[in-house]
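So this first bit is one chain, no partners, the form predicted on its own, shown in structure tokens.
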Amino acid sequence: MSENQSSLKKFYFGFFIAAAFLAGGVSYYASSHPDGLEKVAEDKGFLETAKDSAVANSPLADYGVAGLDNERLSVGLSGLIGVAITALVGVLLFNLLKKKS
């Protein structure tokens, strides 16, 4: 391995972390307020008139994982399962683009 690959994997390995601890522990404090379009539909008056999402009852839905009473659990282990997610697809898609290329 060279060493700018191996530069290369600290820096993806280092940033997973970040993201990591970003969802997993500070994801809880993130404000509570409603977001943008729902402020607007609230302040409009047609909040009422929304329906739930066709995953609305997913087992990651607002932001937590389903049947976990802790909270503050819920909302990192989402937030965690969210970035390995995410982290997954990305390096498949990038093999898959560097096998083509």
Given for the second form:
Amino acid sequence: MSENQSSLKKFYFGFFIAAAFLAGGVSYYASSHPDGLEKVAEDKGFLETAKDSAVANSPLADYGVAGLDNERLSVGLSGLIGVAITALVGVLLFNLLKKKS
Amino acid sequence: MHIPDGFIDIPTSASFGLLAVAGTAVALKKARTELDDRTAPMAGLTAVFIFAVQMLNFPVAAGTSGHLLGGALATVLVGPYAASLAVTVVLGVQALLFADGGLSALGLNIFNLSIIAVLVSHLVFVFAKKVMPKNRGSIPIAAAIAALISVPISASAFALQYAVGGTGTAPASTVFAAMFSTHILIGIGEALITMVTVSAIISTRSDLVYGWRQERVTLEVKKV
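With the form predicted on its own in hand, show me what the form predicted together with the partner chain looks like.
The next block holds the full complex; its first chain is the one shown before.
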């Protein structure tokens, strides 16, 4: 059982590292073209009906860190922060919900 | 496919907000049956993984990109109710901190991505598993089919919202046709990412894949 537990922890850790690597490193290479919805909005003439989000001035807005000029660092760090916050919220929520053993 | 503020009027956004709250309440109640000491961390990690992969826009056609929605992936990994909550966590973090998807549009986005995409994925996945050979190799393929179908259906849900409360002048039928066809292409990307991820996880820890665990339980019961 304890061996199973440790391999389980290893798996969780690997899964987390994979996500952090994608958000922190690979994200820089993502396509910057508009996504499907944005492209349709542009083609069908309703893109200009979009309004700025109320949090458009967030220091992490549009997956960058405010004040960081290096694009690779900015997007990578914002990704890592997002991964950390999602992990925190996710772990808290799902731990609260799980059946008590 | 995150809807910004402004595309859909406030009354429609608020109505879908109510549907999103109702759907999330059901998921919160039912997810308890899917979550235990082993699966609760998996659900949290699934949210983290979806957040990360949603940053990776891939090109689909001239001047257009797409990214994983994650509904099918999450459904197969942690079950539909926990999956819905995982996607909602991602959408919440994105809307509140990254200004990705509007705040008044959050209900619209939860409806399309956490409820419709997950529901469609679940139904297609269960059906695909039924008609395919009962072995481990079928799971990633069933997951890919669910992913492929969930994306254009989810995009159609936006078209429905646009038909009810779109602020643009383009006819709803035109928007529906464009959303559906573009998102078939994005669905192919979704299917590939989902298949590769599910394959990788099922080959290392098949016991952590909800969609396969369910199958194994049924098979074992039949043997007895």
